[in-house]
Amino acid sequence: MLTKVNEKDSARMYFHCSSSERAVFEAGIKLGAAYHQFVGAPVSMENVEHLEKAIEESMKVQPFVKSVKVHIDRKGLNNKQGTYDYLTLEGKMLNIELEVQYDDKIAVCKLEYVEELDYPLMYVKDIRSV
């Protein structure tokens, strides 16, 4: 049974996968887009909350997003070294939790820096039914 959210998915015919797989696919696209769109953006203690909200709001308008929460690690944001120095957002500073619903499935996916891997990892945290 289709949920109201996906009844008019005109791209459905191109996807030969389960609703769980589609939810995960959609989440991956959105996390990757956020990462590549915002890494490199100037960030400071003065604008960090605005940047978090901007990332959240840009992700919320994308198809099938149920919820998103963005946190930027503030360690080091006070390390400005003079008038012309500024910091930019790095992948390891981002922590995003995203829920994408497709039909009756919700994929909960994350982007977070994993210290043991020394890498900002995108992964599937959970898949559940509505």
Given for the second form:
4 protein chains.
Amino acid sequence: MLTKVNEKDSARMYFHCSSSERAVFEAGIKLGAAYHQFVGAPVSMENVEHLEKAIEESMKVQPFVKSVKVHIDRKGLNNKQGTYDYLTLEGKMLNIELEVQYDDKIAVCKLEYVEELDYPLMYVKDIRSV
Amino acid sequence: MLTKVNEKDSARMYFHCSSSERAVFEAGIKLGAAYHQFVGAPVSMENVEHLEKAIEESMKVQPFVKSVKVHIDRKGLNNKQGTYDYLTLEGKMLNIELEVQYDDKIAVCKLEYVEELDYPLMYVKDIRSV
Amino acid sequence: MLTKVNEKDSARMYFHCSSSERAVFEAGIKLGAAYHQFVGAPVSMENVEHLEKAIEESMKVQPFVKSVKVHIDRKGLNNKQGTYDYLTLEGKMLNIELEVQYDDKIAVCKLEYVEELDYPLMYVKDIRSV
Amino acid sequence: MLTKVNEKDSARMYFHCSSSERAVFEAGIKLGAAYHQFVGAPVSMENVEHLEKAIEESMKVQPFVKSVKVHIDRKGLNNKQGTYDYLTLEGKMLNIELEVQYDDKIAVCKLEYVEELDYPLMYVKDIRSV
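Pass me the form predicted together with a further copy of the same chain as well; I've looked at the form predicted alone already.
Everything in the complex follows now, all chains and molecules, and the chain you saw is the first one.
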């Protein structure tokens, strides 16, 4: 996988924050983007892997993404039969693990459905130094 | 490729139109859906094939789609360098060829950017009988 | 409301179909577009009317739309409390009534959630002549 | 405007970061979400205000948003005539000013098109304490 984490950041002067704040800001953008770009897409057992791959690769082309893993919950994809047997991708079906690196800081972030909140939560698991 | 063109249509009673009208209606839905679902997605030379494939496969899982071919224009994808060297998918970059079959009617439809209209036009090229 | 139903269609030469087929094709595009553009949007009792209005008005600016009414189901919008008390717009919450006119043909189409199909169905209710 | 900045955060235990990091993370989510939810929407002089309002209000219902102002660039909206005289919302047309508050930290963030980068940049202008 190609990352661009070591390139000079030509937009650096616009930011007034620390490297760790920048890393989580960039992570938030990518998670919000992935969710709202792809929720609504038609999904069934036949195309679910293509969709996971497309989401992953669309995140990798964005700045400072170090690694990303996307998983779509298959529960529900097998329940319907016939012509109308596919679903629309919902936020609660999405599980994303994301690492963003800015300078020497790595933000480890996640999107997962949290049942007690009934909410697809995006959160910061850890911020570590390289 | 799996198509579902020969299955019994459990929604048939809701429709008051001919088979050819139904075929083009279904084609219109798929083209409108693909455009508005995926325009905005991050795209570069690195993920363009994954995105094409994901759009194609997301169209194939929908009802009555007989065949579909998606092409994203690479012009512009190579022009930028560095951290911010990707684009957002635009309608004018999308080229889709779509066949939808309902009963014995096949609607051959297309999305392509038409320069004289400066517009990504979705149109009906042909309606033929099986 | 401004409609453009009587304007000369500068794309007419691209189409090989009848006026009624064109009308339902255009209607299909608008329904597919509205669904896949706006599903995923954050929605609560506080912004639901703004979202309905924005969907309606975004459909009216598109070609050949004669009238459109969008309703978002409020069920579920009141069930949650606190910071995370909003939902993501789902297809099954959307109800759209749409009239598209091409030449002397009017396609009356609808999107509504059909419980027996467990599917947000887009269908052609009627095609009539002016 | 209703904000929920002072409510108890029922997801707090999931986060391992400071309040300022949380504030910019939440801001990143909202900017990424707004961009990828609404880019692609049909827009003309007739519906541009409705779309601005809908984006704003969809951001306000999300957690920790203190204030938000959305502006869509009108350049280009008046250039076309006739049936196909509208555009698809592009990232470079969007200008968003956003304040997110978490505990006593306020992240002041922005999305604007930066010509020298040819990029719709989301950035952190300031982080301040209440």
